[in-house]
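First comes one chain, alone, set out as C-alpha cells in the form predicted on its own.
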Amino acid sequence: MMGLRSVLRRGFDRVERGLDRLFGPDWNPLANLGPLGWFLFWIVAGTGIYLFIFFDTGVVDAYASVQWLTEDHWFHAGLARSLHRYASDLMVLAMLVHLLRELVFDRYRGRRWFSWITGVPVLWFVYLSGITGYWLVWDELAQYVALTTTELLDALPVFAEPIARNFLTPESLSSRFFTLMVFLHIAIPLLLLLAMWIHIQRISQARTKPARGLAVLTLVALVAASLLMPATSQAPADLATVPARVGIDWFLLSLYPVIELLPAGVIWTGVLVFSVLLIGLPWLPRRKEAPAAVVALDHCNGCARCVADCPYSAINLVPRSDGAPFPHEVEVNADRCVACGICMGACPSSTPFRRSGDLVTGIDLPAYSLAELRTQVIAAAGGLSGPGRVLTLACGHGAGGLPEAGRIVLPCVAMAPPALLDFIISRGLADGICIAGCAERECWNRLGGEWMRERVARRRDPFLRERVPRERLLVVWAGPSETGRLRRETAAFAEQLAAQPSYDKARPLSQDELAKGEATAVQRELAE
C-alpha cells in the first residue's frame, strides 16, 4: 500500500508540476480542489435559483417549462441551465479528485480523520442533488432514472406503499410528486451546504474561495462550454412505453447500468460496504502519531503568536492558570495537533541562543524539541567542510524528506524558527541555509509555507532580523518527485557562496537593530 501511494504521490507531483508551468503555483487546479468545490456549489446554487423562476412543476408542464427556457431564452435561461448541468459534473469531479489526492498524500489518517469523515455525508448529498435535479426535466432520462431508483428504493422496508407504481402509466402520476422532488432538490443541497461547512470546522483560515484569476478562467471555461455545447432534454417522457435508449450523465448517473444489471440488495450491500469502508479508512491502519505540542508556562505570555499559526484550529486561549501576570495562557487540544511544529517556529521564545539552564521555550514538541533541534543542527554542521557549506532544513514531505549529510528533516520547514536561521548564521555554523519546502502549489501542512517565506520576509512575527543576510538563505519549494532539482540549486547557492567573502559576525548593528532596541540583546548573543 505504501508503495503504491508513493508511485501515486510522485505521480500526481509530476502532473500538478505541468499544471504550475501552466497556471501558476497560486491558480493550479489541483491545489484548489477544495476551494473550487465551493465555488462550483455557488454556481449550481445561484443558477439553480433562477432556473426555478422559469420552472413549473405540473406533469406536462415540468418539461414544457425546460423546453421554453432552454429554447425560447437560451440567451439567458438556457445558459442558466447549461451553467448549472457543467458546473455540477464538474463539482462532481472535483469533489472526487479532491478525495483520491488526500488519500495518495496521506492526509485523512490520525489527527486529521474529522475532515475525512465529514466529507463522507458531503458525497453522498452531492450525488442525491445531482440525481433529484434530473428527474425534474421529466424527460425519457428522467423517466429511466424515476424507474430505477423508485425500484432501488422499493427494496428497503421502509415505505408503506411502493414508490415505483407512481410511475407504472401517465394516470399514476400527479404534479405533486412533482413538487415534492422540488422542495428535495431544494433541501438536500441546504444539508449539503450544512455537511460543507461542517467539513471545514477543524480547518484554521480553511480556503472556501479559489484565486480570483482562477476563479474566473473556471467561470469562463464553464459559459464557454454553455454556449458551444447548450445542455439540452432528450424525448419527453411517457410512462405508457420503456425508453429504449437514453444518455446518460456519466458524472452522475455512472452507476445506474450497474443497478440495472444487479438485485436492489447487492445495491444497497455495496453501498452500505463502501460507505462504512470510506468512514473507516482513517483507521485502516492507524497512524501513530507523534504526540501532541506541550505549553511551559514559565516560558508563555500568552501572546497567541501560536494560536494564529496553527493550521488546524488546535491551540486555544485560555484564562491564566499559574498566577503570572498575564491574562491569558494557551492550551493545547491534544486530539487536533499533528505535531508539525509550526507552533514552535511562532513562539518568541524559540531561541537557540540560550547557554544557561535547559532549552526550553513556551510550546514544544515533546518527540522533537528546539533543544533536540539545536543538537542536530549543530551535529549536521560538524559534517560540513569546504568553501560554501550549506546547511538544508528540509520537510519531511517534499524533496529534501530523506535524510542527507547536511540535511536536517522537519515536519514542517515553519517548525524551525527564525532565531534558528540567525542562530546558524552567527554562529558561523554553516555559510548558508537552504529552507526546503514542499511545493509552492501547496503545504502539506496547509499553512506552513506561507508562514515561513512571511517570516523570512519579515511579514510576519516572529521575523528573521535584519542581521541575518538575506543572500545567504536559499529558499526552495519542491514537491517529492523533485529531488534533482534541489540537488541543483543547492550546489549552485554552495558555489555561489563560496564566491562571496566570508560572514563577518563583528560587523556594526543595522539602524534597523538599534531602532528596535535590540542592542544589546544582540551584542551578548554574539559575545556568547
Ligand code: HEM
Contents of the next structure:
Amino acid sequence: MMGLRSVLRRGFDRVERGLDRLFGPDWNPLANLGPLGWFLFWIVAGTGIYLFIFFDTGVVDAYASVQWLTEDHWFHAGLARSLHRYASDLMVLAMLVHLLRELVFDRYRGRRWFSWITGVPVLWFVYLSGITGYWLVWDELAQYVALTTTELLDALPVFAEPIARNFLTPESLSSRFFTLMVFLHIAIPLLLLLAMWIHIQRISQARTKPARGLAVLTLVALVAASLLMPATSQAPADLATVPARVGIDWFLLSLYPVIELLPAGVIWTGVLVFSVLLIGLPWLPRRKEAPAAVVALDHCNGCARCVADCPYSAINLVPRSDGAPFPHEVEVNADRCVACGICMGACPSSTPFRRSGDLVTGIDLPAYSLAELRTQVIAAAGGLSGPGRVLTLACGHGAGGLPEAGRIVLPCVAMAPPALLDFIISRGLADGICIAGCAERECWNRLGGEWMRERVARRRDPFLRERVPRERLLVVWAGPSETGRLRRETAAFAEQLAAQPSYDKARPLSQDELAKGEATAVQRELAE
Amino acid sequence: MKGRLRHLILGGAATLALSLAVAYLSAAPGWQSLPADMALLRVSFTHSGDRSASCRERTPEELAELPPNMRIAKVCDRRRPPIYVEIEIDGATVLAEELPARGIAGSGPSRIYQRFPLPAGRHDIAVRLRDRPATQGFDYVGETQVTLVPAQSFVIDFRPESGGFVFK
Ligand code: HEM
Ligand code: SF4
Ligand code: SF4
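Starting from the form predicted on its own shown above, please give the structure in the form predicted together with ligand HEM.
Full complex below, order starting with the chain above.
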C-alpha cells in the first residue's frame, strides 16, 4: 500500500509538472481541483436558475419546453443548457480526481480526517443532482433513468407498490412523480451546497475560488464547447416503448449500465460497502502524528500571528488567563493540530539567538521543538565543509523529503522561523541556505509555501531581517519526482557561493555550543 | 506577461480540448440497454392472497369472554397466504413462483415486477394465478397472442375488478 502510494504520488507529480508548463504553477488545474469544484458549482447553479425560467415543470410539456429553449433560443437558453450539463460533468471529473489526489498525497488521514469524511456526502449529492436533472428532460434517456432508478429502488423493501409501475404504460405516468423530481432537483443541489460548505469548515482560508486566469480559461472553454457541441435531447419519452439504445452521460450516469448488468442486491451492497469503506479510509490505517503544538504563556504576548498562519484552524485567540498585561493568549485545539510547526515558525518569540537558559518559544512542537531544531542545525552545519557550504532546510513532502548530510527535514519549510535563517548565516554556520519546499503549485500543508515565500520576501510578519543577504538563500519548490533538479540547483548554488567572498559579518558561536552540536551529531550517528 | 500569454494559449487549448472531450462523453458512446431486435414484456401487479380459508366462527363461550364491542363472530389470520403465479411464453414456463404477502405482519398484498426481454415477433403468452391456497387449479387465467415490434413495451397487469389479467 505504501509502495503503491509513493508510485502514484510520483505519477501525479510528473503529470502536474507537465501541466505546470502549460498553465503555470498557479493556474495548474490539478492544484486547483477543490476551488474548480466550487467555481463549476456556481456555473451550474447560475445556469440552472436561468433555465428554470423557460422550463415547463409538467411532465406533458417539459420535453417541448426544453426543445424550444434548445432550438429557438439556442444563443442564450440553449447555451445555458449546454453550460449546465458540461459544467456538471466537469465537476464530477474534478471531484473524482480531487478525491484520488487527496488520497494519494495522504492529506486525508490523522487529524485531517474531517474534510475527507464530509467529502463523501458531497460525492453522493453531486450524483443525485445529476440523476434528477436528467429526469427532467423527459426524453428517452430520462425514461431510461426513471425506469432503471425505480427498479433499483423497488429492490428495497420500502414501497408498498413497485414505484416502477409509474412508468409501465402511457396511462400509468403520473405527473406527481415528475413534480417530485423537479423539487428534488432543486433541493438536492441546495443540500450539496450545504455539504460543500461543511466540507471546508475545518481548514482556514479554504480556497473556494480558482486562480482568476484558470477560472477565465475554464469558463471560456466551456462556452466554446457549448457553442461547438450544444447539448441536445434524445427522442421524447414514450412509455409504449422501452429505450433500447440511449446516449449516456458517462460522468453522471456511468453507474446505470452497471445497475442493469448486476442484481439489485449487489448494487446496494456495493454502494453501502463503498461508502463505509470511503468513510473509514482515514483510519485504515490511521496516520501516526506527532503530538499537538503547545503554548508557553510566558513567551506569548497574544500577537495572533500563529492564529493567522495555522492552515488548519487549530489555534484560537482567547482572553488572557495568567494576568500578564496583554488582552489575549492562544489555545491549541489538539484535535485539529497536525503538528506542521508553521505556528512555531510564525511566532516572534521563536529566535534561536538566545543563549541564556532553555530555548523556549511561545508555541512549539513537543516532539520537534525549536531547541531541538537549533541543535540539529548546529550539528548538520558541523558536517559541512569546503567553500560554498549549503545547509538545506527541506519539506518532508517534496524532493528533499529524505534526510541526508547537510539537510534537515521538517514537516513544512514554514516551520523554520526567519530568525533561524538569520542565525545560520550570521553565526557563520553555513555560507548559504537552501529552502527546499514541496511543489510550488500547492503546499502539502496548504499555506506553508505561501507564508515562507512572503517571509523571505520580507512582506509577511515575522520578516526576514534585512541583514540576511538574499543571495545567500536559495528557494527551491520541487515535488517528490524532482530530486534531480533539487540536487542540480543546490550544487549550482554552492558553486556560486564558493565564488563569492565568505560572509564577513559572521559572529561564530562559542566553542562549547559548537561542541554540543558536534556531540549531538556523533550521538545521532551512533544511534543510526 | 509574456509568460502568461503562453499559459493563456497552451492552457486555453488544453482546457478547450478537455471541455470538448467532456461534451462528447456527456452523450456518447451510446448504451444498448435492450438488444436491437428485442421487445420487453413486463408482468407487474399487486394482489392479496385470500385469507378467508383461515377464518372460523367463534364459539359462543369465546364470544361471551370478549367485551361487548368486540364480539365479532368471525376471526381470521392477520397473515395473508402467498399467491401463486405461473407464466408461460410460447409453451415454456418462464416463471412459477409463490409470492409471499408483503408488509411486516405479512398482511399486505403480494407483488410482482418481472422483466422478460423477448425477440420481436409473434408470441403466445399465458398467465395463471391462484390466490386461494385451498384451490387446486387457478383462480384467474389470461392468454393472449401478440406480435411485438422491436423496443415495444408489453405489459401484463392484473385488475380483478375488470375480470382478471389485462394485456397492454
Ligand atoms: C465537487 C465536490 C468537492 C468540492 C467542491 C471540494 C472542495 C474542496 C476545497 C475547496 C478544499 C480546500 C482546498 C484548499 O483550500 O486547500 C478541499 C479539500 C479537501 N477535500 Fe474536497 N471537495 C469536493 C469533494 C471532495 C470529496 C468527494 C472528497 C473525498 C471523499 C474530498 C476530500 C478533500 C480533502 C481530504 C481535502 C483536504 C483537506 C486538507 O487539506 O486537510 N473532497 N475540497
Ligand atoms: S503545528 Fe501549529 S500551525 Fe500546524 S496545525 Fe498545529 S497549531 Fe496549526
Ligand atoms: S505567535 Fe507566538 S506570541 Fe503570537 S500569539 Fe502565537 S504563540 Fe503567542
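Whichever C-alpha set is largest while still superposing within 1.5 Å between the two forms counts as the rigid core. In this text, all values refer to a predicted model and were calculated from it rather than measured experimentally. Positions refer to the first chain, counted from 1.
Once you line up the core between these two forms, the Cα of residue 240 stays within less than 2 Å of where it was.
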